[in-house]
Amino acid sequence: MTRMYDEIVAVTENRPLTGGHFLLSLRAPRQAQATRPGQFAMVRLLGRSDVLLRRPMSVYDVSPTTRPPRAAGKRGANAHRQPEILQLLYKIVGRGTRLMAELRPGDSVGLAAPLGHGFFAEEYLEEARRADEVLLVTGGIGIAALLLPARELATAGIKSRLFFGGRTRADLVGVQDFESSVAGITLATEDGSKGHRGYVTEPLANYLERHRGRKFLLMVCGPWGMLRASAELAKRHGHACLVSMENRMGCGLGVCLGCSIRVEGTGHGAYERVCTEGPVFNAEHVIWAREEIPKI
């Protein structure tokens, strides 16, 4: 488990993208250097008594500062530089994210990161090495959790392929960032404005069917329905599947229990917290049936 840092950090950029998406860059050297693929951060807006809870967000990317080092030599000025910038990809969905979209360079936010267990616990990495190919599957803002895993796989020499779906083409943000790390990209939109018309799990199902003799590992992040459908496809074809769960969080530290999900256990099952035991789980351990709220 990597160490978490809770600090006030500076905004260096808050770049608007398509479809109400933004890429927030923060100068956070300690958090950036400690982050592992698939972990997340909790963002706190300062000076806002009307927005009490932090916002959980997957760490999209980490990178060195854009400024050249003071004592850079003639060779390899950028070589072996430690990351100082932590980036969060988010979409305006409510009051908190609307206020985040107003952040400007020089503003500050509270940042607790890195949090949770990511995709590359040792047993998960061994599963990836045994696969013929890793299939990265995502929908909407779930793409934010998969860029660092894609790069980690490429660095390890493990072949991967991206399946990315959204409601419209405006939702397909960040595709170009994956191009150098994956062997291929399949896009899908519900309105048919880009790629396959329909859900991304449809071309995924076709791909698995066409390559029945191969061994895959699925790494999935997105809305509940897509996670469940991907897990069912993986189970049907006999492939391992890791899912990065998205749940409402209050604290991000495992105290409030608000993000708990049902997992396989004794009796009626057990519960684990997305923020601490997750966000990445073995799909076979998740109980996918939604619990009904008792009527009072």
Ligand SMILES: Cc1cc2nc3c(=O)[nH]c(=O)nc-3n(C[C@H](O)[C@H](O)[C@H](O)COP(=O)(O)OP(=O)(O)OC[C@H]3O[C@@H](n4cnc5c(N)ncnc54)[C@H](O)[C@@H]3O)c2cc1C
Second form
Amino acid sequence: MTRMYDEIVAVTENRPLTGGHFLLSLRAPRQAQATRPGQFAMVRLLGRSDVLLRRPMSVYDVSPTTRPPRAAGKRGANAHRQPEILQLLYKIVGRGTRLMAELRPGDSVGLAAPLGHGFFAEEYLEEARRADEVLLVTGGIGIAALLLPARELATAGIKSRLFFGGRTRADLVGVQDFESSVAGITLATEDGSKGHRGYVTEPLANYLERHRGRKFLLMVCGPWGMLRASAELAKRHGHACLVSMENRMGCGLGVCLGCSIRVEGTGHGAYERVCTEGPVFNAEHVIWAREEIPKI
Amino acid sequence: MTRMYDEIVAVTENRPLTGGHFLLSLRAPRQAQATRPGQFAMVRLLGRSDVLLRRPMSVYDVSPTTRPPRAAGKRGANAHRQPEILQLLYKIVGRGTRLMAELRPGDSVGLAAPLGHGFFAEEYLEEARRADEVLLVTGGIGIAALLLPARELATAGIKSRLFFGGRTRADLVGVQDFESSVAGITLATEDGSKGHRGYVTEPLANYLERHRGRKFLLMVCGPWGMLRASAELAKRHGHACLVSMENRMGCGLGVCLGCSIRVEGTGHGAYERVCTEGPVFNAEHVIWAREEIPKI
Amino acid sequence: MAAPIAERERTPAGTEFNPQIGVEISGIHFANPVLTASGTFGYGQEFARLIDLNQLGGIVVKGISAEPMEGNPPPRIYETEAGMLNAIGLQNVGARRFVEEKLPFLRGLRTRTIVNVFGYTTEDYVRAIEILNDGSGIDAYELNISCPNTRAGGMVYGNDPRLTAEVVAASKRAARRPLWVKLSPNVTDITELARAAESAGADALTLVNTFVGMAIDIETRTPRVSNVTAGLSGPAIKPVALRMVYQTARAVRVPVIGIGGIASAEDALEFIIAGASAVQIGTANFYAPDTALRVVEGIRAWCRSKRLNLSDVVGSIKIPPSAASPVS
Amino acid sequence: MAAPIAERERTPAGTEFNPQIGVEISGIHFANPVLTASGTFGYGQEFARLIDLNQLGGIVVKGISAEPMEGNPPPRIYETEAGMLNAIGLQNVGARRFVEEKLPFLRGLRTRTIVNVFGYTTEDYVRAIEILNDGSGIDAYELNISCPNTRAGGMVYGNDPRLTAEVVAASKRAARRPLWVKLSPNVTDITELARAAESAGADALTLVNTFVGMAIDIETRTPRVSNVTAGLSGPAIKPVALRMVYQTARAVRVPVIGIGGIASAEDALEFIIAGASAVQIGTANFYAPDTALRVVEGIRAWCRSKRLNLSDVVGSIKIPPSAASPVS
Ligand SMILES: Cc1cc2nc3c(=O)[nH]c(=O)nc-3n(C[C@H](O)[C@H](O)[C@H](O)COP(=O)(O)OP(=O)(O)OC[C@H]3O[C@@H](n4cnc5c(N)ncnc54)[C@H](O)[C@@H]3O)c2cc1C
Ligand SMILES: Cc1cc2nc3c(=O)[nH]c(=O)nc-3n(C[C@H](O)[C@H](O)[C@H](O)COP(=O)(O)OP(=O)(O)OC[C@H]3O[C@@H](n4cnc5c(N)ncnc54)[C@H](O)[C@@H]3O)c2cc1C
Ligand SMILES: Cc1cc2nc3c(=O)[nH]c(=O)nc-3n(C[C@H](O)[C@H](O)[C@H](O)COP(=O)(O)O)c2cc1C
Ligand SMILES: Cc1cc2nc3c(=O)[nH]c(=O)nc-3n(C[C@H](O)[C@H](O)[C@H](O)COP(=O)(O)O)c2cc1C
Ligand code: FES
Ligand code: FES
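Return the structure block for the form predicted in complex with the ligand; the form predicted alone was the one displayed.
Full complex below, order starting with the chain above.
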């Protein structure tokens, strides 16, 4: 189990982006330095008991200072400095995220991070090295889990490509941050306001079709339908596929057993905890029957 | 029943004073214009259910603009303008007031006002006119209920005098606001950091002693001990005494019956509602036995 | 009364659907399913300066006993996390003064008037009802059976099926109007009490009343409320109240009226989907007096957007086949 | 153990008073009265990276059954106002794997280990205890009797005095360690169950377990938790839990351990003043893992400032003579 830190930390910035998305910057050096790509944090709103539980949020980025993410690619002189800022990219969907959006610099939140196993648990990294290309597939706020993996792959010299879908162009936040790390970006919107009109799994299917014979690894984070569609495509073409799963979380620490989903082919019993054995699972182990994946 | 307004209103200022006191200014023209001296408001913190009930707060001041209360005396050209701002003077004592202290300009609160019967219900005003002088007696945050009465008395040409006690000098907030309305101010602090060392009821007793034969009306707002001591002094010297009572309030609207205290000599049954029949009661009607006045 | 679903589904999606949100309970028609709960809305008049009372489905007035009662010494209330404790002690003006002084105002409203009734013996209940029978403008009685029966050694009427049946049967005989029975949630099996009340003649069941709770001042080491224990209400109790409404609606044939922590139309719809024919708003009236009206509007808007009449929604919860035991 | 009050009162007010906050329950000594509640602290190890487990009075581990159990399908939890619903379905590794894999870590701690035990028949309970008897490092058992007895038609053990007595008596005979019994709050009269458990041999009573509640997704009109009903915990339940602890402490002679919505030392002190010899922290561990340690420190500081030992505080509530009925 990697080291994890649970502390009260200060907000340094909370920047509104398009489509009800925000980028929250927290001064959390210990959490930032310990985070591996695909891990998440639990965020607590302090001083109130009506929103009781902490909210799970992927670690979007870690950086030495709180510069705009646009500049995050050209790290240059700063690259050797230890990160002090941990960033979360989130979307307002309910009470907790609405309250997060009201945070201002100087406010504090509770932050437990890093949590879970990311995309580069040992066996997964091996898988990535063997692939010709890693396909990062995401929809909506799932993008938040993929920036650090994209960077890690670039650093390791592994080619990657981003497939990113949303309902409308305002959902396609953070694309610029990926530009320096990935070999290509394919966008899709359901309303056609940007990129391919429809689901991003459609251009993904075409891409896999056109490059039969190559060996891909898929890293997917997004809504359930997209996870399943991606997993099916991967399976059909014989590629490995890693999916970052979501579930309601009571603790994020592995003790409440509230986040369990049914997973096959593992030694740890029928149910596994998204917060501890996940959130990244091998898509082959996930049982894709609807009733096993909660509509949360 | 006077007209009362229950609305969401905007904070225009929330100024920290000494000793954990704050002066909250709200843009609430309808409430401000309807308020009579000694009436109160119910304040609701929006968007949370853990601090559920509204908090009762005396209306400290009403003013056309949000000028500092220090200037409130010299109204000059503004005096004819209708008030738009309603001010509350409060002290942090628990969760609700701590959260009130975090309000910033532009935030909103729920505000129901004016509520209750103030110091100038018809029979009381008659009483005031008959007195040689009205003595405004208060301790701590009780001061918040007495500024509007002081002004009203000045306007009506009735002489008044303020007796104001606190634990320490930092508790003596707002004194300047009274200067232009009262004939004299006597201060007391328990630690002797300002004015008489001890309770303010001591100089009050001296004053009553020195001016035997004159006819006073006491208007008192403060902690229970001070209310009772003042009521006893008034009774001993044969003066009328009006006390503004406190109690926990569920609604402030007269429906929960949570604020009832036992009152004698009235037609409305043994218990009367502080929020509706009060908060100002004739001290002669209050039953001063400890168990009838809640330690809230 | 409601247009058949098939017909509505034929109306093109674009046309405005105007949902029926009226409901009939114990033979009385309510223009909408939102009432204000006893003890939280006074005798109605107090709120007349704040909201249009005629927009309410009904008003349940503060509990009335045969004789006036003065209530408990202060402090009577205390705020808790997302809730409040109260031990008012059933202070009220008595049935006679209620009829003379409070009823005329209520009679002038289009809104339904339900009178909440209580006592400490079965005869108390009967006597109160007999006095109220003479008042005009009352649409139904709501029996508050969360009182300790002074004869039965302080045992609470509503916590015992036998006592419940006794007081309901006697009250039903006395009542010249429909009789609703308001159940106590402080019981092991709410359906047992519900069935006892139904068998004894209840025309509708309202639930829940408050949960018995407590708070202590650690500085003085005394109870925060003079009565020591007090009733918990507000959003904190909603999940348990909702469960009890769900269970009761499946156990009886008479209509169920849901209460407990309702503060929004969404909350109210949860109760209705669980099986409540109507809802009551309690504690929320204290801090947001417009709650009941917002709930009416929210239910109407939701029904419109779903193209459903209220009657389609009542008890329409879908239980997944995987769900096994009713216990966590 | 505690210095006599008279002596302490003679120590000049200026000198530091070092309160005794240890407590003995069922023959076991706890360094302080703060334990973590079953199901909210895993098997202890999960929190080792977060807090110093040796500072806790005790750890009550997740409920253990004779055989491993896989639990309920998701979703299993839902947040409510100042509370949460859970229907985990008692997922656990089974008594044998617990003894082999989880107990060694706990044995290494100075903190007391209490094992929460459950089953669906009385034999289940006995079998689990027999397996656990062989494990070393367990200080006591805590019987979770909030389970439906599959033999008694799903009736919940803890809601019925007869079933309670049966399972407690059988478990007591089997147990080679002190037996605590954890009561269900979903009952009309908690003291009846408490006395049944005490008479059947319980060495201590812990209360409360969760309240049965529910939440509904109005968009899909399905329950928010797959099991339909689920257990409510957290600050929302504190007032009712406190009332039950107060009543139970006055009804039995064995020690009572208080649980329910405790999130601060002030909350814990309310339970202790009401009569609890110790407390357990549940849901708060999820969102503030340092709660139990803050509660220990807060209790110590409060006792110091009041110059009281813990034993002076337990059950020290003062009831005003005016307080009459136990019902609001
Ligand atoms: C491992 C993990 C990583 C996540 N990373 C991000 C992220 O980087 N950015 C981001 O914006 N969101 C992320 N989420 C989702 C985020 O946790 C939820 O959107 C958030 O908890 C909703 O809180 P709320 O109070 O605003 O909504 P609520 O009012 O609680 O609910 C609103 C809606 O959100 C759903 N929801 C509630 N809790 C969760 C949950 N734990 N997971 C998913 N949906 C939930 C509800 O069912 C409902 O549909 C992540 C979730 C998980 C499990
Ligand atoms: C008619 C009236 C007018 C008031 N005017 C003012 C005012 O102008 N300025 C001001 O600062 N305060 C005023 N108060 C007191 C104020 O209402 C309380 O201080 C406030 O409600 C405490 O809220 P809290 O959440 O901060 O404290 P809590 O955490 O609720 O309690 C902290 C302390 O305050 C006490 N308290 C709680 N509610 C009340 C209450 N309704 N009345 C008195 N004490 C209470 C509690 O018992 C406790 O001792 C007034 C009270 C009444 C009844
Ligand atoms: C201050 C107060 C007084 C109440 N008085 C009565 C009463 O007289 N009769 C009654 O049946 N219920 C009474 N109740 C219970 C409410 O009608 C309602 O059942 C309960 O508060 C739960 O609903 P809520 O959570 O919406 O408040 C009272 C509740 C409160 C808070
Ligand atoms: C997720 C979860 C799992 C629980 N599992 C158990 C259990 O296995 N056995 C048990 O006796 N109680 C269990 N409980 C109940 C708690 O131990 C405790 O009694 C209850 O949550 C009330 O305390 P709280 O309000 O502090 O959480 C569980 C509670 C929660 C929230
Ligand atoms: S969220 Fe609690 S175990 Fe995963
Ligand atoms: S505060 Fe509700 S009646 Fe006075």
